[in-house]
Structure formats: structure tokens, C-alpha cells
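As a starting point, one isolated chain is supplied in C-alpha cells, in the form predicted on its own.
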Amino acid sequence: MENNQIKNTKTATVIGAGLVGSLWAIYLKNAGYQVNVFERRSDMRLNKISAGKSINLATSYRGWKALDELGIGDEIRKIAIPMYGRTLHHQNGDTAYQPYGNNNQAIYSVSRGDINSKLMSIAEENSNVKIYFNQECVAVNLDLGKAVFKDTTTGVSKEVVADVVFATDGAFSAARYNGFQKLDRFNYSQNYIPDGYREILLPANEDGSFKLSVETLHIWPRGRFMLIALPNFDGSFTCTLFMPFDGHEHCFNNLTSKEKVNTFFKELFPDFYELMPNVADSWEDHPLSSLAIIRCFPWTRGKVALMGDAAHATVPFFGQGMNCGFEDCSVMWSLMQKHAENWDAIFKEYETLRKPNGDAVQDLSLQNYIVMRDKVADPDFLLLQKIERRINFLYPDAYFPLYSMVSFTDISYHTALTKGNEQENKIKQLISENAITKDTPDAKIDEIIHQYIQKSSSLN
């Protein structure tokens, strides 16, 4: 009896206890699965380290629709942050507030390894989920669901065989580069923007207050580069520095000392450096990093599926890697109770869905990169998403502006992109077509909508 028990129960094996391995262990220790996570590196909740890159995370829509579908949303939203919008910091001073959308929308500032501390608990709360750490993925036999772990302490290797095996390993997923890259016709780029990052933590005041207005984003957009800052709840805030290597006035290989680096923050972040005034002490507390995008296909084969950043590792211009990879779980999710867990059939029809998105979250990422670090700061553009925010106030059933399609809906992204693009250009013919500038009477900016909307039945 208790052999036939073994051998009905479904197994799966999971390659990495990231953000998206450990929610999808969640998800499949609710099917019923016994599921084992092995990870690379040693356990953060023991050993505080820290979640692989760090840099805070805004958790939107597509993330808490994850989360809620597995009824753990309430306990992320009491490590996270609402942020209702921007907050501008200009060279001379002076701050703007945009705000993400109408009724209060928000996205949330969460830590990386808070929340992937929390999910790994989560997912080991019944023994039908086993995490084991310092596991290093060293080959996978994509047919036979079969991998090989090695264990970093002591050099034993074991072999592991499951009924699905899915890599959520990262943008350098092991799981990817021992068995899907060894495939003939398997697709694969690696391209590294020219501008790396360089996290800074703002501590917070003495009394444990901010520093920094809370419930905000904080962008100094400076062109070419830009610095931004998410709370925490300890009331600091994690700052990131996105600039060119080199090749730019600005960049980081010109910051060679801690004169030059006082230097740079004084001209460039005046604001900031008054909040900070020994940024330079803390410079290399944080790696200078790299950013790349990863493109493949398929994600697919035999018993083996990639998720998350393993499948479409983008850059974190518009917030949206974990919300994606989290999104990849929500429709592997859907896609398993639609085929009644017939792996063959689920896997053909994820890959088929989710490439064009995974393409254009990357697509989105770039984009969004352009309006933060300049756009920004820029009236014609201040303008347009003025009047695109109008629009979705006074036709909220028709219109949806782009940030708002991405971060607070679940519009595939493809779509998103392409309606998005689309959508600005009309609203920059508008604009021309009827002369609108930011003295414009919000009254007439009304009537001008309230035609065009009549005249053409949508935007959309």
C-alpha cells in the first residue's frame, strides 16, 4: 500500500527558490504535487544574505493577482509600500508630484529578500514543499526530467527525476544553459545595456522617521542617467544609481574617489546630497552591477519548462520582472486546470501565450527607461499625460493609458505596447490639432475630449 501510494503521487522538481520558484512551488504544492526546490545559494532567512540583485521591487496588478489567487496577498501587503506616484527631484531644487493613475492607484515597495523570505515560509509551511540550499543545477535531461544538483559545502552530487521539472534559475539559469542551450534550434541572446546601476541606502533619521516624503517613488531624472528611491519600512530608502560605464560625461567609470564621487553628487543631486552628505563613505558599500536582457525559444521541451527571468530576463525600468514572472505562474496556473494537467498540452499553449509577452515587457522596459530618466522632466511630455490621465478619468471603461494597462491591469502586455504606442499618437494629434498648452482651462481641455470621444467612439 504505501508503494503505491509513492508512486501515484505526482512530483515535480523546481530549479531555484527565487521570487518565481518559491510562488510556483506555492502553487503546486496546492495540486497536490510533491515538490522539491533546490537553490544555489544558502538560505537568506538564516544567513541574511541578500536576494540575489537588491534592488527594491514594486509590486503592481499582475503580482497581487498571484498572490490573491493563492490567498497569500494580505501577508506580502504587510511587508510592502503603497507608492500613488512620482515624485520629481530637479537640479535646482525644485519637486513635482505625478501621480500613477486616478482613485488612488498605487503600486508597492517591496524588499527583494523580505518578500522572497516570506514566499520560500510560505511554500515549506506542509511537507509536500522541501527547499534544499547550496544546490548547484549541473545538468538536465530534458526528456527525462531528470537533473543533477551538486552540493556546494561538500561536492556530493545526486541525481534527481520528477514527473515536471521547472527552471526559475534567473537570467543565468544553470537549468537553461545544461539543457535547453545544448538543443538544436534553440534561440538565445544576451545583451547588456551600455548602463550598469549602483544601489545607495538612505538611512533613515535618527528618530527612525524618512528622509524623504514616504508612499512616493523618488526619481532625480537627469537626462542621460538617473538616481531613484523606494521607501522602507524601517524608514529608509533604497537608492539606485542608473548611468552609462562610459562613453558619457557622466559614468561610472569616471568616479574613481570619493572626491569625485562628493563631486558628482553635489553638482548633479544637490537635494540628495544635503540628505546624504557621506554618500561617498558608502559608494562601495553595493556592486556597480550590469543589466542585461535574455531572450530565447522555446521555453519548452520534454518535461522541462522555463520560467521567469530564465525564460525573459528584462531590465527593471518599468518595475514589471517579478510582476511578469509572477503572471508566468498565474497562466501556468489556469492553463493546468484548462488541460486537466496534461503537460504536453499545457506547455505548448504557456510558451505560445507568453512569448510575445515576455518580448514585450523587455520592449516596455526600454521604453520606460527613456520617460523615467528623461521624459520626465520634459512639459510636452508632462502635457500628454496630463490629458491621457483626463481622458481615463472621464472614460474609465475606455481608456486606459499605457502605465496604467501595464501596472494596474492584466492587458497582456503585447497589447499593451502596441495600443499604448498608438494611443500616443493620437493624444500628441489632439494636442497639436487643438492647440492645447498647460495654460489650457481644464474646462476646455474637457470639451475638446468630450468631442473627440463623441466624434471617433474611442481612443482605443
Contents of the next structure:
There are 2 protein chains.
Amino acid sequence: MENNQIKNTKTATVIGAGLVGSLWAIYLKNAGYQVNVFERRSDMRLNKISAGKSINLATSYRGWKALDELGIGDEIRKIAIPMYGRTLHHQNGDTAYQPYGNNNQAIYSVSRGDINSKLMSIAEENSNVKIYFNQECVAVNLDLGKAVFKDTTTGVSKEVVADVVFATDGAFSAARYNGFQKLDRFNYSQNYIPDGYREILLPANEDGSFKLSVETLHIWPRGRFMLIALPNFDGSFTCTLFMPFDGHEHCFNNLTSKEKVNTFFKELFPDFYELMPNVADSWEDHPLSSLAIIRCFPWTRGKVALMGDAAHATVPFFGQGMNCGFEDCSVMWSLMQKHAENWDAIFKEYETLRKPNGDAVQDLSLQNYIVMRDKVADPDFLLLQKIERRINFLYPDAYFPLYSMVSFTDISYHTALTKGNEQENKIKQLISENAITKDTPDAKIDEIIHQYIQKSSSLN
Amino acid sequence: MENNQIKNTKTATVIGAGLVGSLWAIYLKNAGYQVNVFERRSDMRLNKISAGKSINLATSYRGWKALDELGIGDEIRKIAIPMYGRTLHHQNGDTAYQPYGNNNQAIYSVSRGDINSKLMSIAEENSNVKIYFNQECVAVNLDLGKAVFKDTTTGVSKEVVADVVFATDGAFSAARYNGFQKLDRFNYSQNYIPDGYREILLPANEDGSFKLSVETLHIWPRGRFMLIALPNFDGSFTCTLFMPFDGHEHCFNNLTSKEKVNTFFKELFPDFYELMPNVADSWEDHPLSSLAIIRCFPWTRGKVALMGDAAHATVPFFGQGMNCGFEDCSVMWSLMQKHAENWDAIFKEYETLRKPNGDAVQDLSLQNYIVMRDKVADPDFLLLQKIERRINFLYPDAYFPLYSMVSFTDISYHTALTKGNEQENKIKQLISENAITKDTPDAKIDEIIHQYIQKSSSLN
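The form predicted in complex with a further copy of the same chain is what I need now, so please give it after the form predicted on its own.
Below is the whole assembly, all chains and molecules, this chain first.
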């Protein structure tokens, strides 16, 4: 902050050194800003602390695009495990594999702590970014670009003024709470879904090898709830049980004893139980947590902008939370160039462009919970998926499946949502009009697809 | 609060001495509670201060039901002016009258300050209710029924513990903010509509007489915006202009000078302008205010319940804000009797019963803005209304118009909304199938109605 006093130095405050804050500090540094980042927690690189509620993330196209734009993608790829598809585990022990895309497309499992630590270290690589830890944001003046931080170790508060301020402090953003939420006409909603989640660590074998196949995302779909598992570098899997809190036969509030947890896994996830017969002992290792969609608007006012979860926190079912936040950075960066750092113009266009996409990624995330926990095991959905992939294979320019648009392109979330749902209706119609079943020969399906595409130049 | 120490005295804290808080204190007093009411503002009976943002209210059936249940309806009737219908003022100066119901049904214009003052005085009529003013609620412990109030004149805080606590402190409830909004899994949304409002006082004639016809609610519907006027006891009318803030030809942000205000009224409300040619001088007398729908859930936790606007603040277009809050009191009171003051059971059933009605009154209010500002002047809507009233007249048991269900019965808001929209669709169908127009003779319309009712035993 000493540098605030040097004339002609552009200054920026970033509130929160999470994934989006750390990445955005790198962009700002590259643009010649003196950046001060204030993080409420202590330095996760020094202390083994959790970097938030979930341990794993899936990085997909939009995330890589931002990382590669900064030239740091390859460094992150070193700590990422590709997942080329979903492996479904049925209750009877059968498994099935569904590729995510054609051409070996993959999403990448990364540890939240590892990627966050790396981004902070890259940000700090020269003196233009300084991260201050244990700094709680207690007040924000939007018009003045002023924020007040209380050092939680000393209790001392300080005021920081900068040319521009970015709130990247997550779903329950203190900057949003202390600044935006006090504005007249600020729209805000937090809606919890009826389901919660609990993480369970499935350790590696004694020799360090994986207990489940790696390079895939494991799902145990059970209709109203599901278990998933993502691989970690050390051979372990981070498993997460998503389930209603209450009101259902199977719900968290019914699992009130070790015996009940045991019986639940033994009966509903028998193959998982075999790998982890002591699951009930690990049940309390991670807390039961809730899941919310948080919407708000405006996202900018005066000298302050909300980015990432602070603007559009979502439920995690499309694996797009971090990717969407990173895309916020890409978009803000492109607007900085377009508007020659006229922040009024940048902020106006940023919120106009991104708000519909924030809403769409939330809708997509809610929609994909039903896909993951239920539809993936539904024969009608499997047939639809098969035809989708086949059309995409035969006419890659005419057709993108929804999952691919979201995970393997930077087509806007809003367009992806709209087109994806239109396409699904068209394929359902194709299936019913041509009486396609799972027994229809592949050659016959191809013929139907060729005819269809000839009639309608594209499904898009 | 001295009485808190007396054994076996049931104690209640009411946060907010507005309309709902004051009324609810009377119910609690009658049920034998020692009631302490804490109000953030000073005593409006001593100081001439505004009791909130709007000056007039319309009391309808649900409001009277609660007041009469307490035996105080007649006292309030003394300060209420009946409005039997709407008087529409078209731009060309024509006026038209639409009755609200059959049988001389009316809604009643009351001054917010007058009714609030009266309710406070009735509440205080014996020593069991004590109202403390200048008391800001700064903390709430929901499970302990403890609230902390800071005296805004002395700065001194005190803790108050009671058997049961009611937050009736309005749309931006401090009790909700300090208590409920910190709960995990508390759903909350505040959505501002794009429109704001500004009040204008149209004074009485010099002899104290009214400048417009009394016993009616005046509307100047202009499609995207409107002016309304409600009569006051002193011969004046409280007029309110509802209009978008921006983005339209006619919007508040365009009225930036006295000249523009003048031209706007002269052109768009010529008959009003003639009555008040100095309208531009009064333009700044009242602030430009915003309008929001606030939804949340749960409404109860531990020993604390949200009532009235604190639970379900709405936009004012159906005139149901106070009526719905008073109905919360009626319902809570009936549940106190049903559950013999088992507050856990009362609270559970209260929020389960009332939440759908809180949502419905908000939907109805939004819907009625379009009716008031636009549909009332639409010939299709007038035809629909005419047929509605005729069916209701011919078959009063088979058919209630939506407006009547909401304003003249205690049919639940949720049922009214659902039935009302179903009915409207049926009447539209009746009109189109029978090619009814404004020129169809009344006898022919009656014949169509008789036939229709005979086919379908009821339209409900």
C-alpha cells in the first residue's frame, strides 16, 4: 500500500484471495495495476486449512481459457486429472460408462486448495501484488472505492482507497453485504435447495493406487439422491453424498447413528461399501453443509464490482462455479481493452453481459442435478444422449450437445441453456416420430439423422 | 418490564409498534399476556411524524374482521371513508365509474397515522401493554426469545427476554435481519419493481369541501403508469403517481425540472392539472420512493415469529398489505386457541398456513398494478368485468369475482388467486365462444350465462 502514494500508479483493491480473486489479481498485475488483496482467512499455504467447503473442482474449457490467456494453464495442468466421462454405479453392482464428449474431451479434477495456493503464489511473483491475510472486510464505500478491513489477529482496522475495487469474496460476500445490500433498489435473493451434502474421503490403497478407476467421474445415481467421487493426485477419491435434509425415506436427518449410516451405504451403495466398510467411522470427518443459489443485481456501483460467487453463487452440479468465475475475469479483461480502462463503461457492459449468464449457469446447475442423480440411469435419457452424440459426430458443425456447449466451448451460458433445451425437444420429437428405441440399428438411426439434417439445415 | 419478574405472568415482546404490532399487542393483552412493545421511532401521537412511507390505506374485509374480533371495528370506522368503486379519469377528460362489488360493498380509506395512533392508544388502555419508543432492535436470540434494544436517545442498550417474541417491524425488519437472516438455510429475496412512487397532496377547497368526488378511489390509468387519489377526512386527497424510474418516455428520471413536471401533468392529467395548477411546487414535498416484494422462509424459529410486512412485504396495488398483516393476527389468534398456547405447534401451523397466502397476496398485488394502470381502460377487460359482475349477480353462490374474493371475503389469498385466474380464463372462453361484444344485448348475455351455469354447475 505504500505504493498508493506514488503518483500515476493505477491501484486496485481485491477483496478475497479465493480462486477468482487470486486469478483476477494476476490479470490486474499484467495490466499494470498495483494490487492489494485482502483475505479474511489465514494463508492456506502456511497452514493446512480448508479453502472453502468443497475439496475438488472440475476445470473445463472456460477455466482453461482464462488460465491459458495468462500463460499459466500448463502449470495448473500439472496438478489436474482428466475425467473423460461418467462411470455409473448401479445398486446391483453393475457399472456403465458415458463419455462426456467426442474426441477425448475431458473435464479436469483439481484440488481446490492446490489450485488456489498456486494462483496466490503466481499473483505474488513480483511486488505488484500483495496479499494481506486475516483481513475482514467490515465496510465499503462504493462511490469512493474505499474499503475498511479489520485485522482479525490484532483487531486493528484500516481504510484502503483504490482506483477500482473488486469483491471476489464468495457466496456470502462481506463486500456485497456491507456495500451493495444497503443500496435502495438492490435486488437480492438467496434460495437454499432442500438438499445438503457431506464429503467422505475414500483413501488410496496401501500401495498408493486408486480404489476406483481414475480419469472418470464416478456417480451412484439413486433418483432423489446421489453419491459422486472425484480422483485426487494421492490416489484417494473425494466422495460427496448429495441428499435431501429431510422429508424423504433417504435423507440426512434419518442417518442419526453409525448403524444407520452403515446400513444405508451397505444397502444403497454396496460396491462403495465394499471398498470402504468403515465409512460410518469417517461420517463425521466433514460437516453436513447446505446448498444455495444467490442472485443479485446490480453487480457494479461506483468503483466496485462483484465477481464470481459474490455475484452469482450456484449449486455445484454442473461443475461450473469456478469456470464461470474465471470467465468473469476473461470478460472483464476483454472489456478493459475494449473501453481503454474507462471503468464506468467497463462495469456497465460487464454487468449487462454477464448477468444473464450468471442466471443461466444457476439454472443449468439446478437442471444438471436431476441429470446426475436420476436421468443418467433413465433408459429414455440414455437413448436421447446416444442420438445427441451421434448427430454431433456426423454433423459436428450443426449440433452441439448441451453438456459440450457448457463444458467444452465458451458459447455463453445463456445461449447454451436456450439452445440446449430447444435441441432436447427436437430430439425427443425425432425419437417419437421415428419410433426409435434402444433396439433400433445404428445404421437406421444414422439414416434418420441424415434425413432430418437435410430437411432442417441445422438443429441449432 | 418490572412484571417480567412476577411469577406465572405470561410475557411477550413485540418488536415494532406499527399497524400489525399495535393490533397484535391488543390480541396478546386480551389473552392475558404482559406485553412490551419496542418501537424504533418516537411516539407519533406526540410528534407529527410520518408513520411510514404511505399516507393512506384501504381497509377491507380481512382488516375489519380482525378489528371487529377485538371489538374495536366501530371505533376505526369513525375515521374511515368508504370507497364504493373506482372513478377513472381518461386523458380527454372523460370519467367512468366502476363499482367494486354488488350490494354497496366498499373498501375504506383511512389515514395510516390515525389508525396507528388509535391502535397504540387502545393497546395501552390498561397497564398490560407498555410501548417503549426510540428503541432500535440490534440483536435477537431466536431460541432464547431474547432481544436487545438500543435507546436511540441515550445510546443505552438493554436485553429483554420473553416467553414469546413477535417481529412486526416491517419490510426491512431489524429483527429478521439480526435473527433470521443469519440462519443457515433461510430463504430470502428482495425484488424491486422497476417503478417508484411519489405522493402529492391535493388540498381541500377553501371551504373544506373535496375537489373530487368522495366515496370513490380515483385512478388516472395511463398504460405504463398511473396517478391515484384517496380521500382524507379533512377534504384533501392523497394522490400517488406510480411510474417507472427510467427507460420509458414517461419516467421519474425524465422529470428533472419544475417545467417538465408542469408539462407532464398538463398533458397527461389535464383534469387533475386544472384542480392543482401548482402541482410542480408540491413535487418535492414527498420523496421519490421505491417498491419491493420481500419473500422469506421460515417465518418462525424458536420463540420468535415474523408477522405482517416483516414476513411478506408487498407492493401496494391491491391495498392488501395492512389487511394481510391483520389477517396474520386473526390466524395466529385462532391457532393460540386451537393449540392451547403451545407455541411450537402454533408457530409451525402459522407459517405453514400463511406462507402460501403471503406469496399469493404478493402475486395478486403485482397483477393488480397492471389492472389499475392499464386494464381498467381496456374495452376487453371492461367487457370481462361486466360479465363477471352479471354472473355474480345472477349466481352469487356459484361465482365470486377475484376482486371480491380478495376484498370482501376471507377466502384465502392463495385460493382467490388460483380460482380468480381460472375463472378469468373461463369467462374469456365464454366471450369468444359466444362472440359476445360490448354491443351484445344484456338479455342475450343473461341467456348465455344461464346456459353456461346449467352445463357446469359452477364456475368456481
